[in-house]
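First, one chain by itself: the form predicted on its own, in structure tokens.
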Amino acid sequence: MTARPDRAAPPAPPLFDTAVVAGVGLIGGSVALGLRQRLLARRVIGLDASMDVLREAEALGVVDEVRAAPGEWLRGADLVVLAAPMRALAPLAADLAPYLNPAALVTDVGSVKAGIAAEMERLGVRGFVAGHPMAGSERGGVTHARAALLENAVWVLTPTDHTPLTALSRARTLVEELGAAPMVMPPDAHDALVATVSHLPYLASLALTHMVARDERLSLLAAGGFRDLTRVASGDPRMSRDMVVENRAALKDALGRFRRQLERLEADLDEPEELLAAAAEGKRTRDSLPVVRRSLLPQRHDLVVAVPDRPNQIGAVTQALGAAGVNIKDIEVLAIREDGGAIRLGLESPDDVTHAASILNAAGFEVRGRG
């Protein structure tokens, strides 16, 4: 009796059926791309008040569809990500709250957590888990969004005493599936830490750039080290202002500690050995900071393939493409779950992506390409 060939099983279901990203900028767009490229949601909807932003996001393939205003359609979403600027975050939450599905996971990507966590509790959104991906760029907007921005980044989750454990568990899974590393802490602890490592450096950058702006000779001498030190001053001024103002209590405390450090260093100018010890400590600390390695390779032509949780599925993919003469330049396992996962194939050209997608679709695999 001839054995029947093993047919490809149906692709594993995504984590979410419908995901909504409210605010399709740099971070929101990167989350949307991560959800799409890693096959974590069947449909990704971009919500934004700007039609220009929505048209651009749709044209770039960041989202599957767009909406300009909240409404009853939101009840179909089982994941909602609030990605508006800090000042707009609470008003956005209030606008969306009446339409949210009680069973949906709701999270945000703001850099200050205590305020939005309190606001969502006030609004009665039970499935909310406040979050902050520690990633970004001085270049904003959906044009610069990329899923790789979130890969290997620390993503802080800040539950409160009222956060359901199931919601926190789902949020952790989402972060891990997007390629980031979840870290859990209370909202107030997060805000105090971020005041020192993120918001204080922004104010220090402003102070240094203001000194240069007031003396033309300084700008002529400012070299690469100065530019590196003040890079964060190139961020969007309004968004940066709103970020630090929202966290002003913790930031004022950090500024007080920073002043004391500067005063100590000023005194050490008259004590060379003390200054040497301070410099050595600074070098040890700076050299011990973890280096987050993001993608430094040229843009690839990617094909993401959903694979069921059964033996030899990766082999079935590579054998089918090899038999058709498609050269796989790179392969990466993106996600593994009990019901399946996804792999990313790096191919040579957009034509190879189209060809490979046709072959794998015919074999019963779900695919999504990015040329």
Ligand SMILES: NC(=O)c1ccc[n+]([C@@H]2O[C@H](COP(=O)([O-])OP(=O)(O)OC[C@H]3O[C@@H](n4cnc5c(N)ncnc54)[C@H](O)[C@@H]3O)[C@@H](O)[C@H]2O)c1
The other form holds:
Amino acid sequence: MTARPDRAAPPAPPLFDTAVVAGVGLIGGSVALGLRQRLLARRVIGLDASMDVLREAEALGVVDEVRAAPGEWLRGADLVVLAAPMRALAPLAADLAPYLNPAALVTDVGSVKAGIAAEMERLGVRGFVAGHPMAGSERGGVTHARAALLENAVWVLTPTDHTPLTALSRARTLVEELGAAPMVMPPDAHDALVATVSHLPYLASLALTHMVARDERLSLLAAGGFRDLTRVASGDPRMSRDMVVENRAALKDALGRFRRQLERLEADLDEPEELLAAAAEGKRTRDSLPVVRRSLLPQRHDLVVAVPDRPNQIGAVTQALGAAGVNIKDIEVLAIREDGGAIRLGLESPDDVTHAASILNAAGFEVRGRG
Ligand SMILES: NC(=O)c1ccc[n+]([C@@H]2O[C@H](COP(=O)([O-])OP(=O)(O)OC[C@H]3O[C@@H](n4cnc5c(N)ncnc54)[C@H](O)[C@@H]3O)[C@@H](O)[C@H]2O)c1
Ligand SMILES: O=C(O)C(=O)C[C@]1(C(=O)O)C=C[C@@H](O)C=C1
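Requested next: the structure of the form predicted together with the named molecule (the form predicted on its own having been shown above).
Entire complex below, previous chain first.
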């Protein structure tokens, strides 16, 4: 058992060399943080339409480098993640397409899939696999990005008949390594399902908030139930509008079913036993929704350490830090791969992150941290 790592053996190479995240907002920033914190890419480049966003992303340590426009530099990317608003995805893809490396895995995170999947085929981007993480927030922007947002989330991948199997397999691995759970289905099936579970609730929340807006007393009385039901109405209006309009055919179908549900419930008001059965069924369904567990570790004092696949490497990390008086508050195994994995250490302060990073670097470990 060795107490120090074998310096001769190089650390495991990351999954990707150069990852590009185009649109470094809530979701793009969360993907970028996941890639960086989990050591999945040697470098992560952020591309965004806004210089302010790029400056912020760099200052927050969300990306390693930034670019304001596509160009020849993109040929070096082996992973490209499109994470711009829905309406910008297709034009962005067209701008990037001439520079994409044919061997690159290209994916997106847009909320509706059929349109972008067809557009990428039209553009001839062969390594494209459309995706959609089923996680998010009504608070957009890079300042709200966090890797934990995507942890344990279902992440839908929607290949078409033209998607190369190798690209799908790499996309699956990417999603898994980001800590999410891939689910594969055709684009149309995805769009029909999210119409019911995501886009319909958004319209319902608008309808409810419009009713409250008519009388100030209603907003004063709006307690937890109303707030829980209408949270998504606080999302960016233009982004949300674009999302539901893009999926309008499937959404109209879901609205028809919703109307029929409401009519049935209205009729059940005069049939209390029927209403009780409906209420019991609703409780069963709601109570059995899977709980999505996110990381509880502090966001800002994490240090991720690449751990080579050799005996006692975790021991070597903890011993080196213990000997230097660094207190490890929490520890999590992030990835176990054949060629080595990664652990995340939760430390007490930004100073501890810096201190621990220099100790572990000196001991031959590759680290990434966010103080
Ligand atoms: N917010 C959610 O809950 C959620 C969840 C899952 C998927 N999505 C999808 O993720 C995508 C991004 O949503 P978000 O919530 O992260 O939005 P956001 O507003 O937080 O971020 C979007 C980013 O894209 C940038 N941008 C705009 N136009 C661009 C362009 N042409 N080129 C490059 N960058 C551009 C913006 O400056 C911004 O930084 C959308 O397609 C959305 O459908 C959102
Ligand atoms: O705000 C959240 O908690 C979300 O999950 C956002 C949400 C959703 O409500 O379905 C919104 C749009 C997406 O495409 C995915 C997720």
